[in-house]
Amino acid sequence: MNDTHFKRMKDLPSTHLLGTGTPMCAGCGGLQAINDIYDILGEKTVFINAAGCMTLLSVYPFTPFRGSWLYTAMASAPAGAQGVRDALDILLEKKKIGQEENLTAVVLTGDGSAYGMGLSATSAAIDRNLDFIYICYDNEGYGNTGQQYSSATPHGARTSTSSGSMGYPGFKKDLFSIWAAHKPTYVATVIGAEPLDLARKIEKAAQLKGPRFIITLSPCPTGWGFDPQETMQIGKLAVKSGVWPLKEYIDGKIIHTKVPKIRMSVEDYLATQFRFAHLFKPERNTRLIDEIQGRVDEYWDHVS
């Protein structure tokens, strides 16, 4: 990215992030969601970005964010957000800045950090009632280093470190419930393929105070194995099949914001991605497909 290109980016009227000039994968579901999120949160933000795919947005000394941006190690983003928030509060108290210069601290991590390495720091931040927004782009693996399995990898998916005939033997961690158990101000799941639901939740989170958490499922063409132009379709299938429930936690209650009236088969979702191809060829693994379907059915059976 040269200076001329950067100046053109700065001159654009919206807060929209640009894929152009950033070394991100085509069809990145995480970037799709973050574009929409940033349109709402805007420039009065400090993004505390843990090591992961989205740190590739920066091309030193520039980033596509028109607000502020801070890089941290993978496990340290909530601690970094604490330092940013404390510094801003001190400056406000001493009247060295006014409210017009106040910024929102926004943590940005992948699932490797959110579900695993950074979970302890996140739990501690909630205990301190830190006033911040945490965004996790969940591509269900360590996407920046070759799609190794993470605590967010779904059962049966093949990754570079779970390449056997049955795929990943573990189960995706329920991060939504873990966060909600801490009783923060707000928790929500979103996906870029459902932009209205996403926008309503980000607008709600922006108006609240305290710990607020957003998990966005982020279809990953390179890690999941699909054509980049199919990102939107796969995102919609994740919702329509019930694999990715859209919901929010607020005031101690969990509300599902989009309930599929007629759920599609999980198989329709799995069959779109190479990471699940071994379930269908050379022979159909009916037992494992039915097991995955059964877990989704069991979840929705308990949704009133």
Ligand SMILES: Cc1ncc(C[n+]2csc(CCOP(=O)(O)OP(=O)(O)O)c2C)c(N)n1
Second form
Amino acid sequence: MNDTHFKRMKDLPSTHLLGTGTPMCAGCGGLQAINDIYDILGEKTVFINAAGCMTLLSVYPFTPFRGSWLYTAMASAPAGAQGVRDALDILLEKKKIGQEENLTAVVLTGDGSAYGMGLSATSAAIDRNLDFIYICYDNEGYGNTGQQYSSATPHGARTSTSSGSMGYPGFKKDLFSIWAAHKPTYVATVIGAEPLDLARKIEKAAQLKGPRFIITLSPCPTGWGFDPQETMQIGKLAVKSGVWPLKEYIDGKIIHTKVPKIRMSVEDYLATQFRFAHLFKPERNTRLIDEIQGRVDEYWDHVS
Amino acid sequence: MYRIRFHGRGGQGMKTAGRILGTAFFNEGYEVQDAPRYGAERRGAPIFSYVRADKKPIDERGIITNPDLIIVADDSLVNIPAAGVMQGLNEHAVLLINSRETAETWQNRLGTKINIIVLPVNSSVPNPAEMPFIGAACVGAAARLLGVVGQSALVDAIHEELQDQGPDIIKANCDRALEAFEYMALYENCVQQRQAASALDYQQPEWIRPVFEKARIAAPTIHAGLTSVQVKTGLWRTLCPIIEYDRCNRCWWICSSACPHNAINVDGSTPVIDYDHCVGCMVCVAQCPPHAISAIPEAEADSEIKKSMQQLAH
Ligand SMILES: Cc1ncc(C[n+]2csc(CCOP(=O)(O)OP(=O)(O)O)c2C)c(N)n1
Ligand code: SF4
Ligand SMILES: [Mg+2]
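What would the structure be for the form predicted in complex with the ligand, given that what you showed me was the form predicted on its own?
What follows is the entire complex, opening with the chain shown before.
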């Protein structure tokens, strides 16, 4: 990646575009990533947002964005993006606006929308080769409504709707592969705790056309149960333990952008969060911990 | 009827505290209403919880503006107008406050002679606002002040409301509640109930009739960007990060990109904290390589901020 503007941490933007004063939780990993992403996408963007925590970014009459914001139902953000793109294209064609006034349509949704309710609308938008960027901040549950489980919730995690001793019985859906299987222009996973990797991927996505997708794992102090100041450490642990592989899909190929040299044990990651506390107390659930480790190992066994 | 109002910050467990007290009253044979109130804001923002209890059916509704007992889990809320701690404070009311300071200090500060009772902050806790199980402590203390909620009703209520939290957490909450209950023995039964309001006393507010403008389309459109900066989310902070500039390496790209709330500006290559909008997550404190940022309880922060700014000026 020699053509990137972001060679070292020092190259990251020192002025930030997103306004302060938003009502997100202290230490919100989703907000952290969105901040970094917005700095690189820039002001010439329209955000199309499906209901979730980030809807509270723009609560009338306050907005942290410099440009427009459109709110949609949970299942329909990509359809909203189609409307915005079409409107812009018509205005461009009729010369009502010039190229310099063109904007990028950016969908912003949580995992509840991206992995679940909005998946069908997303699939259809890729079919239509919609020119847009989709950002999913994945806090692994329905955060805004009190962290119920979603299809992004990891196996064994406690949520308000999986509060038994085994946690969530299902498995985190592999949305990266589902999206990549549609052969869109670009798909990438990122995390706020790895800002350089994030910046390079957003930079790349911004230069391309067509449907482009970003999933950012978003450590959520409120929903996951940890002290807000640990957001970065937990994000880094997610990468180092192999739980959150950083990768991209482009030109039909999947590339892992940060392969942990020595993978830490998932236990080190799980133990940091209250949602996994039942795996360790009152007694250690070795079977479940080993099962989770086994799945992570199996994933990396297939990465060449 | 008893009217109790809890004040805390998002994340301190005031919603649960209200529920526990409501259930404890219920266990004692009372009719109960309990309801939390919070906005779109998150952790750190002021939140309220209301409990009404009576031996007769309760007809009153809505937020409590004439409390018999006000419980303040976090004394830094008193200065924040939006937290409304002082609302409806009358001579009859009792104010229970979690604080390091004495009741007398609070009486002088607030210029009031009302009955103020301090729930002392455990001095081993660095940040009073983060005192573990503070909600349970507040409920335990409140039960004793009310004098009509006994220990077993209290313990049962904690079990009932926290049943999916596991035995360790339930036990810790019970311990904290009973400890506070014990501590308040001297003030038992100091909260007096009052008559339920009568519909006959209802006074209609002075309604304001808005004048509508002639408009073809009306929509809640925001015409300017960046308006959120007008919201001073710095008020949610309970811990305050202070940069010691003598130790700061000027590696701004670490703290400034890590701050989830964009509250660290970069001036040349010097990071400067925007205290109007820092919500006190302490991510910067955890990330700073030379440990040049420290976390100070908000109540003691003013002088430290001044010192830090002076260092910066030199
Ligand atoms: C169709 C529909 N169902 C339910 C809701 C209520 N709702 C609002 S936000 C939300 C949670 C969304 O979860 P996610 O997309 O993961 O975003 P997060 O809240 O975690 O940021 C829900 C269920 C809604 N707005 N629309
Ligand atoms: S609930 Fe989680 S994702 Fe939502 S604002 Fe709070 S920290 Fe962020
Ligand atoms: Mg979510």
